[in-house]
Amino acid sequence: MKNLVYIFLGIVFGIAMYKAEAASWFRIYEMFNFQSFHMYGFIATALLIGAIGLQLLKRYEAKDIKGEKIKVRPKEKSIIRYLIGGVLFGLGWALVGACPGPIFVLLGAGVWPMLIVIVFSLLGTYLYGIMKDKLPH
Amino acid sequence: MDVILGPWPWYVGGALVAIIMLMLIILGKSFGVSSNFRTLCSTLGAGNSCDFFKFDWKAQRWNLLFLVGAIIGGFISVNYLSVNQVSDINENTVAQLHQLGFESAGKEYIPSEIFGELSLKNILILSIGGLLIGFGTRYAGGCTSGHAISGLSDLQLPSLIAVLGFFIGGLFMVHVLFPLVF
(Lines of atoms letter the chains of each structure in order from A and count residues from 1; the text may use other names and numbers.)
(Lines give C-alpha, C1' and ligand atoms only; values in the text may rest on other atoms or scores of the structure.)
Protein backbone atom coordinates (compact mmCIF):
# COMPACT_ATOMS: atom_id res chain seq x y z
CA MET A 1 0.00 0.00 0.00
CA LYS A 2 2.79 2.42 0.96
CA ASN A 3 4.56 1.55 -2.28
CA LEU A 4 1.57 2.80 -4.23
CA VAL A 5 2.03 6.31 -2.83
CA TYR A 6 5.44 6.59 -4.52
CA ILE A 7 4.17 5.23 -7.81
CA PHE A 8 1.24 7.65 -7.63
CA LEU A 9 3.52 10.65 -6.93
CA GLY A 10 5.75 9.52 -9.81
CA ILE A 11 2.75 9.39 -12.15
CA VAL A 12 1.67 12.92 -11.20
CA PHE A 13 5.28 14.06 -11.65
CA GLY A 14 5.48 12.43 -15.09
CA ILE A 15 2.22 13.98 -16.24
CA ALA A 16 3.17 17.43 -14.89
CA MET A 17 6.57 17.36 -16.61
CA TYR A 18 5.13 16.19 -19.92
CA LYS A 19 2.02 18.35 -20.07
CA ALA A 20 3.73 21.55 -18.91
CA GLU A 21 6.56 20.78 -21.39
CA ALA A 22 9.48 20.67 -18.97
CA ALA A 23 10.26 17.42 -20.81
CA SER A 24 10.51 19.19 -24.17
CA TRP A 25 13.92 19.56 -25.85
CA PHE A 26 12.52 22.68 -27.56
CA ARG A 27 11.57 24.30 -24.25
CA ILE A 28 15.06 23.68 -22.84
CA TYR A 29 16.65 25.19 -25.97
CA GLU A 30 14.28 28.16 -25.73
CA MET A 31 15.20 28.61 -22.06
CA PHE A 32 18.94 28.68 -22.78
CA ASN A 33 18.22 31.33 -25.42
CA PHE A 34 16.21 33.45 -22.94
CA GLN A 35 13.41 33.63 -25.51
CA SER A 36 10.51 32.68 -23.26
CA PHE A 37 9.44 32.97 -19.65
CA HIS A 38 7.96 29.46 -19.74
CA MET A 39 10.72 27.40 -18.08
CA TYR A 40 11.73 30.23 -15.76
CA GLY A 41 8.13 30.55 -14.65
CA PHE A 42 7.96 26.79 -14.12
CA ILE A 43 11.06 26.74 -11.91
CA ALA A 44 10.12 29.99 -10.11
CA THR A 45 6.63 28.67 -9.25
CA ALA A 46 8.09 25.42 -7.93
CA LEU A 47 10.65 27.35 -5.87
CA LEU A 48 8.17 29.84 -4.46
CA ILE A 49 5.70 27.19 -3.32
CA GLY A 50 8.51 24.83 -2.29
CA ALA A 51 10.35 27.45 -0.22
CA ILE A 52 7.21 28.75 1.51
CA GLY A 53 5.99 25.21 2.18
CA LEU A 54 9.33 24.16 3.65
CA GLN A 55 9.56 27.27 5.84
CA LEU A 56 6.05 26.64 7.19
CA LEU A 57 6.81 22.97 7.90
CA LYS A 58 9.98 23.98 9.75
CA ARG A 59 8.45 26.92 11.64
CA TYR A 60 5.65 24.78 13.02
CA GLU A 61 8.18 22.01 13.70
CA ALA A 62 6.15 19.58 11.67
CA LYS A 63 7.12 15.93 11.84
CA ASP A 64 7.26 13.51 8.93
CA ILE A 65 5.28 10.27 9.05
CA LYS A 66 8.14 8.55 10.88
CA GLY A 67 7.84 11.19 13.62
CA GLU A 68 11.11 12.88 12.74
CA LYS A 69 11.53 16.62 12.44
CA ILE A 70 11.17 17.88 8.89
CA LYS A 71 14.44 18.82 7.26
CA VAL A 72 16.23 18.70 3.94
CA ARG A 73 19.59 17.02 4.38
CA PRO A 74 22.22 19.77 4.08
CA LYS A 75 24.61 19.33 1.16
CA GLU A 76 28.26 19.16 2.15
CA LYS A 77 30.24 22.39 1.76
CA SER A 78 32.30 22.70 -1.40
CA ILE A 79 32.45 24.80 -4.52
CA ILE A 80 34.54 22.86 -7.01
CA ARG A 81 32.45 19.69 -7.17
CA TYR A 82 29.18 21.58 -7.61
CA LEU A 83 30.65 23.85 -10.26
CA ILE A 84 32.45 21.22 -12.37
CA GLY A 85 29.77 18.57 -11.88
CA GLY A 86 27.10 21.18 -12.59
CA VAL A 87 28.76 22.32 -15.82
CA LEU A 88 29.13 18.72 -17.06
CA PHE A 89 25.48 17.97 -16.29
CA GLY A 90 24.41 21.27 -17.90
CA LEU A 91 26.19 20.31 -21.14
CA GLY A 92 24.32 16.99 -21.22
CA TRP A 93 21.00 18.54 -20.21
CA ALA A 94 21.10 21.03 -23.11
CA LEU A 95 22.27 18.40 -25.62
CA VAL A 96 19.64 15.75 -24.81
CA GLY A 97 17.07 18.41 -23.86
CA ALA A 98 16.05 16.43 -20.80
CA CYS A 99 17.22 16.14 -17.22
CA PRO A 100 17.00 12.76 -15.44
CA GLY A 101 13.25 12.96 -14.62
CA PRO A 102 12.09 13.76 -18.15
CA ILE A 103 14.41 11.10 -19.61
CA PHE A 104 12.20 8.48 -17.96
CA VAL A 105 8.97 10.39 -18.62
CA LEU A 106 9.81 10.46 -22.34
CA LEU A 107 10.72 6.76 -22.30
CA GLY A 108 7.19 6.12 -21.06
CA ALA A 109 5.92 8.43 -23.79
CA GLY A 110 7.43 6.05 -26.33
CA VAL A 111 10.67 7.90 -27.09
CA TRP A 112 12.78 4.72 -27.30
CA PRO A 113 16.13 6.43 -28.07
CA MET A 114 16.01 7.54 -24.41
CA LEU A 115 17.13 3.97 -23.63
CA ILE A 116 20.54 4.91 -25.07
CA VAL A 117 20.65 7.99 -22.82
CA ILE A 118 19.75 5.86 -19.79
CA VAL A 119 22.39 3.20 -20.50
CA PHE A 120 25.08 5.85 -20.92
CA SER A 121 23.89 7.77 -17.85
CA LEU A 122 24.41 4.58 -15.86
CA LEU A 123 27.85 4.21 -17.44
CA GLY A 124 28.64 7.87 -16.60
CA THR A 125 27.55 7.32 -13.01
CA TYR A 126 29.72 4.20 -12.84
CA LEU A 127 32.71 6.11 -14.26
CA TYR A 128 32.23 8.75 -11.57
CA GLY A 129 32.14 5.97 -8.97
CA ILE A 130 35.50 4.53 -10.00
CA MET A 131 37.16 7.96 -10.48
CA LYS A 132 35.63 9.56 -7.39
CA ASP A 133 38.71 9.44 -5.15
CA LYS A 134 40.92 11.02 -7.80
CA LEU A 135 38.59 13.97 -8.47
CA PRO A 136 38.68 17.27 -6.54
CA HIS A 137 35.68 17.58 -4.23
CA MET B 1 -11.60 19.04 -21.95
CA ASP B 2 -9.24 21.36 -23.83
CA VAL B 3 -7.86 22.53 -20.50
CA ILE B 4 -6.68 18.96 -19.84
CA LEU B 5 -5.79 17.84 -23.36
CA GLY B 6 -3.98 21.03 -24.36
CA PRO B 7 -0.55 22.03 -23.04
CA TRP B 8 -0.59 22.90 -19.33
CA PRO B 9 0.62 26.33 -18.21
CA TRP B 10 4.00 26.58 -16.49
CA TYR B 11 2.47 27.57 -13.16
CA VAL B 12 0.47 24.33 -13.03
CA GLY B 13 3.57 22.25 -13.76
CA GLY B 14 5.70 24.19 -11.28
CA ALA B 15 3.07 24.01 -8.54
CA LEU B 16 2.61 20.25 -8.97
CA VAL B 17 6.36 19.65 -8.78
CA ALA B 18 6.58 21.71 -5.55
CA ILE B 19 3.68 19.76 -4.02
CA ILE B 20 5.34 16.45 -4.96
CA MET B 21 8.60 17.59 -3.33
CA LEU B 22 6.77 18.61 -0.14
CA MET B 23 4.82 15.33 -0.07
CA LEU B 24 8.05 13.32 -0.36
CA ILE B 25 9.58 15.30 2.51
CA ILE B 26 6.51 14.70 4.68
CA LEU B 27 6.84 11.01 3.82
CA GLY B 28 10.38 11.18 5.23
CA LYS B 29 12.08 11.00 1.80
CA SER B 30 13.57 13.57 -0.55
CA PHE B 31 13.00 14.68 -4.12
CA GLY B 32 15.96 13.70 -6.29
CA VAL B 33 15.79 11.71 -9.50
CA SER B 34 19.45 11.29 -10.48
CA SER B 35 20.39 9.29 -7.37
CA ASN B 36 18.40 6.50 -9.02
CA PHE B 37 21.29 6.06 -11.46
CA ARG B 38 23.56 5.16 -8.56
CA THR B 39 20.90 2.85 -7.12
CA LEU B 40 20.43 1.16 -10.49
CA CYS B 41 24.21 0.67 -10.83
CA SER B 42 24.15 -1.05 -7.43
CA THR B 43 21.24 -3.31 -8.33
CA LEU B 44 23.20 -4.28 -11.45
CA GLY B 45 26.10 -5.41 -9.25
CA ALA B 46 28.45 -2.41 -9.50
CA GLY B 47 29.11 -2.78 -5.77
CA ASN B 48 31.27 -5.83 -6.52
CA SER B 49 33.88 -3.73 -8.31
CA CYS B 50 33.50 -0.31 -6.72
CA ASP B 51 32.85 0.78 -3.13
CA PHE B 52 30.80 3.82 -4.17
CA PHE B 53 28.05 1.40 -5.15
CA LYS B 54 28.26 -0.68 -1.98
CA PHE B 55 25.34 0.68 0.00
CA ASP B 56 21.92 -0.44 1.11
CA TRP B 57 20.20 0.21 -2.20
CA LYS B 58 17.04 -1.51 -1.02
CA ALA B 59 16.43 1.54 1.20
CA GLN B 60 16.10 3.47 -2.08
CA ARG B 61 13.40 1.21 -3.48
CA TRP B 62 10.79 3.93 -2.96
CA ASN B 63 12.70 6.18 -5.40
CA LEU B 64 12.81 3.46 -8.04
CA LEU B 65 9.03 3.15 -7.63
CA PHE B 66 8.77 6.92 -8.12
CA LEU B 67 10.74 6.43 -11.35
CA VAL B 68 8.36 3.68 -12.49
CA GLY B 69 5.54 6.14 -11.81
CA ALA B 70 7.26 8.80 -13.93
CA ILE B 71 7.45 6.33 -16.85
CA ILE B 72 3.75 5.49 -16.44
CA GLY B 73 3.01 9.24 -16.23
CA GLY B 74 4.71 9.77 -19.60
CA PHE B 75 2.69 6.92 -21.10
CA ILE B 76 -0.61 8.28 -19.74
CA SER B 77 0.22 11.82 -20.92
CA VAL B 78 0.80 10.82 -24.52
CA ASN B 79 -1.95 8.23 -24.86
CA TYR B 80 -4.80 9.66 -22.79
CA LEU B 81 -4.10 13.30 -21.98
CA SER B 82 -2.82 14.76 -25.25
CA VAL B 83 -3.85 15.19 -28.84
CA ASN B 84 -0.48 15.44 -30.58
CA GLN B 85 0.94 18.06 -28.23
CA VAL B 86 3.34 20.46 -29.96
CA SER B 87 5.83 22.63 -28.03
CA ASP B 88 4.54 26.10 -28.82
CA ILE B 89 7.88 27.89 -28.54
CA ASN B 90 8.75 31.50 -29.37
CA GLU B 91 8.73 32.20 -33.12
CA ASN B 92 12.26 33.59 -32.95
CA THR B 93 13.36 30.29 -31.43
CA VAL B 94 11.59 28.47 -34.27
CA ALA B 95 13.33 30.60 -36.91
CA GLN B 96 16.69 30.08 -35.23
CA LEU B 97 16.14 26.31 -35.09
CA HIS B 98 15.11 26.19 -38.76
CA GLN B 99 18.46 27.76 -39.58
CA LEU B 100 20.22 25.07 -37.56
CA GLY B 101 18.35 22.47 -39.62
CA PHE B 102 15.55 21.61 -37.20
CA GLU B 103 12.51 21.60 -39.49
CA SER B 104 10.44 20.04 -36.69
CA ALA B 105 10.64 23.19 -34.55
CA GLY B 106 7.12 24.49 -33.90
CA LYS B 107 5.60 21.29 -35.32
CA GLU B 108 6.51 18.59 -32.80
CA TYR B 109 6.94 18.01 -29.05
CA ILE B 110 10.62 17.03 -29.34
CA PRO B 111 12.80 17.19 -32.49
CA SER B 112 12.54 14.17 -34.78
CA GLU B 113 15.93 15.23 -36.17
CA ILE B 114 17.49 13.84 -32.98
CA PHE B 115 14.95 11.32 -31.69
CA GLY B 116 13.37 10.14 -34.94
CA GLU B 117 16.18 8.32 -36.71
CA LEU B 118 18.98 6.29 -35.12
CA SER B 119 21.78 7.63 -37.30
CA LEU B 120 25.38 7.36 -36.11
CA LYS B 121 25.35 11.07 -35.30
CA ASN B 122 22.22 10.78 -33.17
CA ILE B 123 23.54 7.73 -31.34
CA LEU B 124 26.69 9.74 -30.55
CA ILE B 125 24.63 12.71 -29.34
CA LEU B 126 22.50 10.52 -27.07
CA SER B 127 25.45 8.55 -25.69
CA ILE B 128 27.67 11.57 -25.00
CA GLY B 129 24.68 13.40 -23.50
CA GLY B 130 23.95 10.40 -21.28
CA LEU B 131 27.57 10.14 -20.12
CA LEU B 132 27.63 13.85 -19.21
CA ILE B 133 24.32 13.57 -17.36
CA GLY B 134 25.32 10.46 -15.41
CA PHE B 135 28.82 11.66 -14.54
CA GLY B 136 27.87 15.29 -13.93
CA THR B 137 24.86 14.68 -11.69
CA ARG B 138 26.80 12.35 -9.39
CA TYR B 139 29.82 14.66 -9.27
CA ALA B 140 27.51 17.59 -8.45
CA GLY B 141 25.52 15.42 -6.05
CA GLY B 142 22.18 16.03 -7.72
CA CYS B 143 20.31 17.25 -10.78
CA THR B 144 17.50 19.71 -11.38
CA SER B 145 15.19 18.02 -8.86
CA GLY B 146 17.73 17.64 -6.05
CA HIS B 147 19.50 20.98 -6.48
CA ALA B 148 17.36 23.42 -8.50
CA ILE B 149 14.08 22.49 -6.76
CA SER B 150 14.82 20.84 -3.37
CA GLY B 151 18.14 22.50 -2.55
CA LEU B 152 17.18 26.00 -3.67
CA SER B 153 13.79 25.75 -1.90
CA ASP B 154 15.80 25.04 1.25
CA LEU B 155 18.08 28.02 0.45
CA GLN B 156 21.23 25.90 0.35
CA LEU B 157 24.32 27.58 -1.10
CA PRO B 158 25.83 24.41 -2.66
CA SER B 159 22.66 24.03 -4.73
CA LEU B 160 22.95 27.60 -5.97
CA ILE B 161 26.52 26.89 -7.11
CA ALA B 162 25.36 23.68 -8.81
CA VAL B 163 22.51 25.47 -10.62
CA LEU B 164 24.96 28.15 -11.72
CA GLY B 165 27.06 25.31 -13.16
CA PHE B 166 24.00 23.80 -14.91
CA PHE B 167 23.45 27.13 -16.66
CA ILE B 168 27.09 27.69 -17.59
CA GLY B 169 27.14 24.21 -19.15
CA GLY B 170 23.78 24.62 -20.88
CA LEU B 171 24.59 28.05 -22.29
CA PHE B 172 27.98 26.83 -23.55
CA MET B 173 26.37 23.82 -25.24
CA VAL B 174 23.60 25.81 -26.93
CA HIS B 175 25.59 28.89 -27.97
CA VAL B 176 29.10 27.56 -28.61
CA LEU B 177 28.80 23.83 -29.38
CA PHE B 178 25.41 23.62 -31.17
CA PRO B 179 26.65 25.58 -34.21
CA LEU B 180 29.49 23.02 -34.50
CA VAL B 181 27.31 19.95 -33.87
CA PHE B 182 24.24 20.83 -35.98
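Remember, predicted model here, so these are calculated numbers, not experimental data. If you superpose the two forms and keep the largest set of C-alpha atoms that fall within 1.5 Å, you have the rigid core. Positions refer to the first chain, counted from 1. What changes on going to the form predicted alone:
Relative to the superposed rigid core, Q55 undergoes a CA displacement of at least 2 Å between the two forms. With a cut-off of 2 Å and the rigid core superposed, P113 has a Cα displacement that falls short of the cut-off between the two forms. Core-superposed comparison between the two forms: the Cα of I70 travels 2 Å or more.
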Contents of the next structure:
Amino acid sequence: MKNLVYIFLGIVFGIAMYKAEAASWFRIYEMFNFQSFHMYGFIATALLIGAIGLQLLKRYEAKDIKGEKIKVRPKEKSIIRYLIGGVLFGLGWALVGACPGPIFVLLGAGVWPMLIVIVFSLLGTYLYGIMKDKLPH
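Now show the form predicted alone, given that the preceding structure was the form predicted in complex with the partner chain.
Here you get just the chain by itself.
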Protein backbone atom coordinates (compact mmCIF):
# COMPACT_ATOMS: atom_id res chain seq x y z
CA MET A 1 0.00 0.00 0.00
CA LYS A 2 2.89 2.37 0.80
CA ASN A 3 4.28 1.85 -2.71
CA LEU A 4 0.99 3.00 -4.21
CA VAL A 5 1.36 6.30 -2.37
CA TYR A 6 4.80 6.82 -3.92
CA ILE A 7 3.54 5.88 -7.37
CA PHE A 8 0.66 8.33 -6.98
CA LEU A 9 3.02 11.09 -5.80
CA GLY A 10 5.31 10.37 -8.77
CA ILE A 11 2.40 10.67 -11.18
CA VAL A 12 1.29 13.95 -9.57
CA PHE A 13 4.86 15.25 -9.74
CA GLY A 14 5.10 14.25 -13.41
CA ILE A 15 1.85 16.02 -14.24
CA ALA A 16 3.06 19.12 -12.39
CA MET A 17 6.35 19.08 -14.32
CA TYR A 18 4.51 18.67 -17.62
CA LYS A 19 2.01 21.45 -16.86
CA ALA A 20 4.80 23.76 -15.65
CA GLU A 21 6.57 23.09 -18.98
CA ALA A 22 9.68 21.81 -17.18
CA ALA A 23 9.78 18.93 -19.66
CA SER A 24 9.50 21.22 -22.68
CA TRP A 25 12.46 21.15 -25.05
CA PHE A 26 11.67 24.73 -26.04
CA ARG A 27 11.85 25.92 -22.41
CA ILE A 28 15.19 24.14 -21.95
CA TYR A 29 16.46 25.68 -25.21
CA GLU A 30 15.41 29.12 -23.96
CA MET A 31 17.27 28.47 -20.71
CA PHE A 32 20.53 27.49 -22.43
CA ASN A 33 20.28 30.62 -24.60
CA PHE A 34 19.49 32.83 -21.57
CA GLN A 35 16.24 33.94 -23.23
CA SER A 36 13.88 33.13 -20.36
CA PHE A 37 13.92 32.93 -16.56
CA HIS A 38 11.25 30.17 -16.52
CA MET A 39 13.53 27.16 -16.05
CA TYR A 40 15.95 29.00 -13.75
CA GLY A 41 13.01 29.84 -11.50
CA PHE A 42 11.85 26.21 -11.60
CA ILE A 43 15.35 24.96 -10.70
CA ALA A 44 15.78 27.56 -7.95
CA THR A 45 12.43 26.54 -6.46
CA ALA A 46 13.47 22.87 -6.51
CA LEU A 47 16.78 23.73 -4.80
CA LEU A 48 14.99 25.72 -2.10
CA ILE A 49 12.47 22.95 -1.43
CA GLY A 50 15.27 20.35 -1.42
CA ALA A 51 17.38 22.36 1.02
CA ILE A 52 14.44 22.83 3.38
CA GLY A 53 13.54 19.13 3.10
CA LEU A 54 17.11 18.09 3.87
CA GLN A 55 17.19 20.30 6.96
CA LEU A 56 13.88 18.81 8.12
CA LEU A 57 15.27 15.28 7.62
CA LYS A 58 18.27 16.17 9.78
CA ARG A 59 16.31 18.01 12.48
CA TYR A 60 13.56 15.44 12.99
CA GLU A 61 15.76 12.37 12.39
CA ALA A 62 13.40 11.04 9.73
CA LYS A 63 13.04 7.31 9.08
CA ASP A 64 12.79 5.45 5.78
CA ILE A 65 10.10 2.93 4.75
CA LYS A 66 11.79 0.19 6.78
CA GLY A 67 11.80 2.38 9.90
CA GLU A 68 15.57 2.96 9.86
CA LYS A 69 16.97 6.43 10.54
CA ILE A 70 17.96 8.25 7.34
CA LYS A 71 21.66 9.06 7.44
CA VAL A 72 22.60 12.32 5.77
CA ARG A 73 26.31 12.05 5.08
CA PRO A 74 28.47 14.80 3.60
CA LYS A 75 29.79 14.05 0.13
CA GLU A 76 33.50 13.83 -0.47
CA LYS A 77 34.95 16.95 -2.06
CA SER A 78 36.53 16.28 -5.43
CA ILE A 79 36.78 18.89 -8.15
CA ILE A 80 37.74 16.47 -10.96
CA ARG A 81 34.78 14.14 -10.36
CA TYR A 82 32.29 17.00 -10.25
CA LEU A 83 33.87 18.62 -13.30
CA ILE A 84 33.75 15.46 -15.41
CA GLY A 85 30.29 14.50 -14.13
CA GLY A 86 28.93 18.02 -14.68
CA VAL A 87 30.27 18.19 -18.22
CA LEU A 88 28.82 14.77 -19.12
CA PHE A 89 25.49 15.62 -17.48
CA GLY A 90 25.34 19.00 -19.24
CA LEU A 91 26.23 17.52 -22.63
CA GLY A 92 23.58 14.84 -22.25
CA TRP A 93 21.01 17.40 -21.17
CA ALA A 94 21.84 19.70 -24.09
CA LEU A 95 21.85 16.89 -26.68
CA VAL A 96 18.64 15.25 -25.49
CA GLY A 97 16.85 18.42 -24.44
CA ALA A 98 15.84 17.00 -21.06
CA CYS A 99 17.46 16.12 -17.75
CA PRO A 100 16.74 12.79 -16.00
CA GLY A 101 13.45 13.80 -14.32
CA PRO A 102 11.63 15.01 -17.42
CA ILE A 103 12.66 12.06 -19.57
CA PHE A 104 10.14 9.94 -17.69
CA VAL A 105 7.55 12.73 -17.91
CA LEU A 106 8.10 12.93 -21.67
CA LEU A 107 7.75 9.17 -21.98
CA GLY A 108 4.48 9.39 -20.06
CA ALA A 109 3.38 12.14 -22.46
CA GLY A 110 3.92 9.77 -25.39
CA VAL A 111 7.35 10.91 -26.62
CA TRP A 112 8.51 7.37 -27.40
CA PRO A 113 12.12 8.19 -28.46
CA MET A 114 12.72 8.91 -24.76
CA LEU A 115 12.81 5.12 -24.29
CA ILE A 116 16.24 5.17 -25.95
CA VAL A 117 17.37 7.95 -23.62
CA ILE A 118 16.09 6.08 -20.56
CA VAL A 119 17.83 2.84 -21.57
CA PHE A 120 21.17 4.59 -22.06
CA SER A 121 20.71 6.66 -18.87
CA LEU A 122 20.24 3.45 -16.90
CA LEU A 123 23.19 1.84 -18.69
CA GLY A 124 25.39 4.86 -17.88
CA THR A 125 24.32 4.77 -14.24
CA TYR A 126 25.07 1.04 -14.08
CA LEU A 127 28.52 1.52 -15.65
CA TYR A 128 29.28 4.34 -13.22
CA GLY A 129 28.39 2.05 -10.34
CA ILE A 130 30.88 -0.49 -11.63
CA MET A 131 33.65 2.04 -12.33
CA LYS A 132 33.23 4.61 -9.55
CA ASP A 133 35.97 3.18 -7.34
CA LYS A 134 38.44 3.24 -10.26
CA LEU A 135 37.80 6.89 -11.18
CA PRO A 136 40.22 9.63 -10.03
CA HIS A 137 39.35 11.36 -6.76
